[in-house]
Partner chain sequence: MKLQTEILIIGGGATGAGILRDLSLRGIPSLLIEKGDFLSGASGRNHGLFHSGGRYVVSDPEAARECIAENRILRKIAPHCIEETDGFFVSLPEDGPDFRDRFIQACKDANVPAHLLSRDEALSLEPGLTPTLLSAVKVPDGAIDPFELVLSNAKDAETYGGKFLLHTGVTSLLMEENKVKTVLAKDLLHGEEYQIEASHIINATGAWADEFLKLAGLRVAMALSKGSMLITNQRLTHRVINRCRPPSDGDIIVPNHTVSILGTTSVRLEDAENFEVTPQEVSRLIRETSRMIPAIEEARFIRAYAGIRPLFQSEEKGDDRAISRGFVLIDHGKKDGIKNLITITGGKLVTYRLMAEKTSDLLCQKMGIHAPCSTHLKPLPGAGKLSGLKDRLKTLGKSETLCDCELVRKEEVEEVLKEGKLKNLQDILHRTRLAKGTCQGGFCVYRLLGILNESGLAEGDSNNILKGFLEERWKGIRPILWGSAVKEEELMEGIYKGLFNL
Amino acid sequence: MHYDLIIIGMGLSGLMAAKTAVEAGKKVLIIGKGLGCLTLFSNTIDVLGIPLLAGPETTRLRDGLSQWIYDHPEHPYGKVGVEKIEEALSSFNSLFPPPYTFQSRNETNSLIPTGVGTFRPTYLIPSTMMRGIALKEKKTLLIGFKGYKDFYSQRLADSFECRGATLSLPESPSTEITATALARWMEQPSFREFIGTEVKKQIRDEELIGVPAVLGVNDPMGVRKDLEKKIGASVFEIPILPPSIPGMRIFNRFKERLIRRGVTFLIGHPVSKVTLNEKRCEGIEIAHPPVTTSYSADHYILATGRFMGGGLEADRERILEPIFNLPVFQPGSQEDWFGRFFFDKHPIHRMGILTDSSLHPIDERGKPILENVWVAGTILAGHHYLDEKSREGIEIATGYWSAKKAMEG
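For the sequence shown above, give one chain's structure in the form predicted alone.
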């Protein structure tokens, strides 16, 4: 039960740390009380989507990151640096060879349509969504499905100034359909035959067909290619509300490759106790009543996310990190956690664990707390990933960098 590295947290930062360590020949255990937030929210890879980088005709991402780090040295990107961020993104991309890849256009952000009728800037886009960048330039037909309530094609068509249509589905066992059900059906040739025939009836002179991001979990490019052949037009996916089928594809790809390389996964097992000796972690315990199992490692990475993942908890007086009881950077009172208005940049989103440049946790005086523990992902302080549109970039970069530094330690 002894490992070179134990990673606590199964989101994108934890998975990137595991990938980085196992590729260096380390024995790795990754623990998660759930599957992380990839399967909920991630569709594309946001790196930095502030106004400076919000459109395809703006600053190259590398130049924008350099300026951002210069202006915000306390940001997690400031700990990693531009070159290591690029290395981390390249490492992520290595998991996705053709045909299903993640791409940027001209090394800048691109504006893609979303399932709520807006365009949003993002950097790395899955192959199934790339053609959506041309929605404003080409005649487009948006396809929804009766009973699927997270994608209203007619309303979206009004927002995007194109046409919309809603198809009835014979496979629907009830009046309400889920994204996961649609994704499973899309992988059946008979279902694609039906969809292709029905969409073809709806086409007038459109060149692009937009559908919700449900083109299967296992072979989305194969599903898209088959639909395009049947329809006679280009098909692209549009990001939708949770659950995220593209996020499931990312998680499944990581899990499959990491298990093949020898990483041990413990899913559904929260850490119940850590054993500390002065400035070192000597072990952890996993409680699965009536059994409690102990694990030890030379190095540990905390990548448990923020409030939704349980990485941070709050009571009426303060915000806590529940596993190692690390100090959380935060204002003095609860009144200072939030802005006055709903759409303010609420200070609570910048709270988190302070670290040094190696991502070791530190106290308010800058002194290291635990010598063999590193911190990665959105639990880190000094960012506002919602406003910056930087969540996946922070997770990939700090997951990669924390594992690199842990292997040096």
Second form
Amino acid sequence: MHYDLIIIGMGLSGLMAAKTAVEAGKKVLIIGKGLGCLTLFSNTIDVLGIPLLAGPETTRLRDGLSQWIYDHPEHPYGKVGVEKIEEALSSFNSLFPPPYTFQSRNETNSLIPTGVGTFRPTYLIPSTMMRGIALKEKKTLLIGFKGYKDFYSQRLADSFECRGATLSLPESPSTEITATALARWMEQPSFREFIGTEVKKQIRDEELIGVPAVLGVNDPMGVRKDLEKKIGASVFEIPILPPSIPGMRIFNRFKERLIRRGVTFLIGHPVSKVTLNEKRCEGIEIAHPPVTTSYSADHYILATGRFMGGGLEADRERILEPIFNLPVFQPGSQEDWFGRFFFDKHPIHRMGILTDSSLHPIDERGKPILENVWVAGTILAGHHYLDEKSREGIEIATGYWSAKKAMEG
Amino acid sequence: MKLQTEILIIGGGATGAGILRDLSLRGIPSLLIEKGDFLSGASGRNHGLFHSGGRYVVSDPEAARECIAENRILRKIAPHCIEETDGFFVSLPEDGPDFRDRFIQACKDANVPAHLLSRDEALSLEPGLTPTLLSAVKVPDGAIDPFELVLSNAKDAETYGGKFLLHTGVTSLLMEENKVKTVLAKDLLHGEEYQIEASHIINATGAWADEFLKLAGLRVAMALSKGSMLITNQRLTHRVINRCRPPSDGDIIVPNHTVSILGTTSVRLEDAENFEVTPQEVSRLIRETSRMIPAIEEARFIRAYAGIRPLFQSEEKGDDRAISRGFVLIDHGKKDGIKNLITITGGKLVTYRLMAEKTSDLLCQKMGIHAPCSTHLKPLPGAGKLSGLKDRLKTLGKSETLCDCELVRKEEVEEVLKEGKLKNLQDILHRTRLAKGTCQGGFCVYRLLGILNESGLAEGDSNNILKGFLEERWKGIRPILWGSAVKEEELMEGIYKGLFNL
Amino acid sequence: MHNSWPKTNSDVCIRCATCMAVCPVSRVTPLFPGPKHAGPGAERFRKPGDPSVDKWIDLCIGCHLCDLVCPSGVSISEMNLIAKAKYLDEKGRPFRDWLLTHSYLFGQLGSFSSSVLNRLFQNGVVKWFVESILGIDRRRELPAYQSSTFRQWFKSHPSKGQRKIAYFYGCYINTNEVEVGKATVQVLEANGFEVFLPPQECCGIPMLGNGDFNGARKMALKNVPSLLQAIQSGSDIIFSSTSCGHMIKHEYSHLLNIPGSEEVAKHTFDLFEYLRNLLESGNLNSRFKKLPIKAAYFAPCHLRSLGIGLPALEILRLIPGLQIDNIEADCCGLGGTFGFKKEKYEISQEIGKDLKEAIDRLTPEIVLTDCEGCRMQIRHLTGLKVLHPIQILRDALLQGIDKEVGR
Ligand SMILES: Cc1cc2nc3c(=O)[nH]c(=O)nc-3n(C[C@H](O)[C@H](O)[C@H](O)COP(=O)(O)OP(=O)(O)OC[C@H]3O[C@@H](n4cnc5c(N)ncnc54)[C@H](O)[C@@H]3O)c2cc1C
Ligand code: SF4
Ligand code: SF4
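What does the same protein look like in the form predicted together with its partner chain, given that the last one was the form predicted alone?
First the chain shown before, then all remaining chains and molecules of the complex.
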């Protein structure tokens, strides 16, 4: 089969690239070996959570970004530019019309409460989490569920200096319940009725009710509204350990829209081979033993993420990019990859694929390697997405930009 | 606070705990103090090989005889601490048959049952072995769970009146011409100070023996040797695999619960507190052990760790392994004129009971009382605990599982918490299999802290404890970060640094 | 034979729990611990000599969804299947499982028995017997057998075309949904193919799904030589049931190690995948008439794990007037014979509920899906008319031919 564009990688960057291309009328194939980090970590959209931008009522993101790019021209953001980053973010936003939207507060970062009792600076916040920002100012009650082992309201309440309560669930005697099962229950009115009544019993003078981010996959705002009606207070979600239900909402929305638009989705099988001819990629093969299937396209985008996604692989000596075997920018040997302490800024995080300003992969001397291949997402070199709190921002911006560039090229 | 006891034991490793139990069974009032938790020393950081004696038959037949005798006793008194796996001594082409033949003869002499298996027999039992092996000799090796062993000893001792203070270190000794008059100790977590008076003091501080004796102005000639080990994510074999050659680096693979432990190395050290596993050791261990089991080259590792052995200088120098691993029992009354001080150190986990028996015998003799040892007859408590892998697997889906990797149930943890006396996170981790599996506590410690808080047991800021744990965890993980372990680490960093912004 | 089981790769699991987010079974019941625990997690606790204690393993529906989303490429469902086989081998299988997995035998009795069987299955006493003695849930309608089999119809149907193509139709089409078989033949003929039916038996997936490797192997050993012969005669093989197709294309070689199965796999295609290839090469007959219908399409699990995208959806979109939406749901919950078992009926229904809700959101007139199990379940759940997409394609292609479709 032949396509205009083949995207390898089904994380946020690949999905953004697919969206951008299909909206321009291109015939698109997107391939994922598995679901990437989206369904594990993503709740809100982090763009740049550096100290300059960390708190509320500080610098506007736009200004912070400009300064950042000025200081770090080699950062992936430097290749996309402030204007296009904003364009990319609003393209992302267009997938989420009300009621479940992603918004910033006054175009600055906000601090949202997390499942470990800390605050995290983040930029675009889903409607179900927005009210969490007010946790510090308003009286809050945190609700956990017995048998759900990834959220401890009491412990969080201690950190946030508010109150916590744990509800016993009607149908789970001693066994445990997973986030996905909880999310599914939340979508049932009878369960909400139960939760509503129980929370009401616990509530004293609190105005805000914080719950783990499990308010259903399909209609979180509907779930929230109904709960609020029953409880009589505002409800917000708190990000928790993986898997991420809000991440699934994002993935599902993309998938639904892209399939409707005619994007071909192939999930579950790895790209086993690429055919290169001089400086062009001519086709790829997907292995599904015992058969392999070939696909070709005019353009290719590599958006396979870092180690978890399989974009990068580490053996005992080296780090490689397994699909195109692109050179990976890396300092030294295994000993040098990580710092002595867990909370160090590890050199391995800066490793990745070097590109030129249009996201073409380049070699050590800066020469483009493949003319019809672009690289997007966290696999790119030159960022510390964890410390910068820039994961989703980099994915959205470079996913968008790589597709734009691919369509030009 | 002033404390008084008949016997004061310093050190809560296998030896100290074994002595506490032995004396308590004999009805002699005893107190044990330990600067950390039980098992903070070598007892919590060893290879977990339940020796048959095979490893020493050629180099140190005396130690081998002790091992096999104790091996037989422990099977009876501590079945819940032991997995009777059997062990192979595998000969590779480069090892040749000579050493093997000497080995078989030496086993016979030392009364260690040994049975020669052909290459095919060995391979059919352990398909992971290299197909190039020449032969294997089967001996009654096994795997021992030191945590279970030491804690069962402590528990039984308590039942018979034995007492202990954990997280309490000796700070100095007040001497009176020919004896130790008072031992000054301090609770290292809460700062409480103790003045302890005892008729006799037993130094069971393992690798710290010399350091402790310095407090009394005494010395014992010993050296420290670091041994490093690697833990795989899964069991590679279901028997202990030894290399049939003179003891050297990387020649033992021990299955232990869900994992296998590869070891060891031997590196001289000056300091018993600060040490880590070096990349060179990691490479050497993988290179050597993969000669016996080629899949090790590709295997997933989940942790590296090291322990310190005390070594005693004997006449001949040379390789540390040539120095006897038998134990040392010193009556400082005879040796140095300090009549109420005894040192017991060296030995093996497997011989801890024998060491305790000999120490207690010496004490009784010095005290002039007749109280026979019964530890070789009386089983340790706890034999009914979940031990087999399938017993754990059976619990899956039946109750709330805190640790998904090692299948540790919430009730199990609550049980441990109920017993009380736990002072920090590591104490809990020592008493359960939490944080010992694939993710090394990445998920379950988060949950544990939640539960501690809910049951009102949390002390201090949970996030500081969590951070401390992640740093501790990091020490074991950093040396093995490649392949799937790097992915796993990205997941953990994604959670704690990214999502949770710790 | 068990030596030939593929080596499991549980070592690469990083405990990320992505698989837990998609497993349809652990979402609805705490009785099943979910893919992360049941697969790579439990694998660390299994020792060769130990008896199986995986009581819950039988609850894995075998949908493969976990495999598809795992970022580390762990073959979770395969691990589960092997564990299930061990568990059931040790514990023994109820006669009910044998019956369910050998329903193809009824088909072989020929059409005369269909009316007897159908009447029997409706009978209250028989239903009681079926439930309490056999353990098949009585709320589940047993499939209705048709009076004339597909094979019988085909015998009297002279197929003509420029190129020959072999059709693996599967048991269910033969005895219960003859219309799907007819539509397949008609569409292929309309594209210039002469269809022939290589000798074939049940593909064996019902046995495999119940961990009966030997039973499945027996079937495969009969089918592979016959399919190879068709290939050697120069034709490709197409299948209209994604379950049979997945079995033949992937499990025959990978799990069952059947000699010749790799060659078969290379020449075996999903019906719509084949049509999409025709489209790509400009050879698809796409003179479709207008079909003003509001339809919803559901991608069966086995289609997803074929890894070919959603070719039926792509082709159906070419039909003018047809408004077709993809149903955003994971698994129908029937899981082959799973949902027939009394102890699993509730679970199967719970999973189905999510699918039903997703369908309700789209308010379609009809539902289309490539797998007979999904069709059965969706009818049971929604009462809507449910067809194989080929039936709609046939209607769009051939005016007036056989307007009465399916059930
Ligand atoms: C790398 C390695 C591998 C090994 N493998 C095996 C094996 O496979 N099988 C086997 O049988 N044996 C093995 N051993 C030997 C075995 O681990 C030891 O012989 C045994 O654990 C010694 O126990 P112990 O109680 O004497 O010493 P330790 O366990 O070291 O206990 C001494 C305790 O004293 C405490 N302490 C020290 N100073 C003070 C103080 N001032 N105040 C209070 N407390 C103090 C320490 O905190 C420590 O807990 C191995 C040893 C090493 C190092
Ligand atoms: S195959 Fe399906 S039912 Fe079985 S574990 Fe995987 S996702 Fe769950
Ligand atoms: S998705 Fe894969 S890697 Fe993640 S927990 Fe499941 S099996 Fe393990």
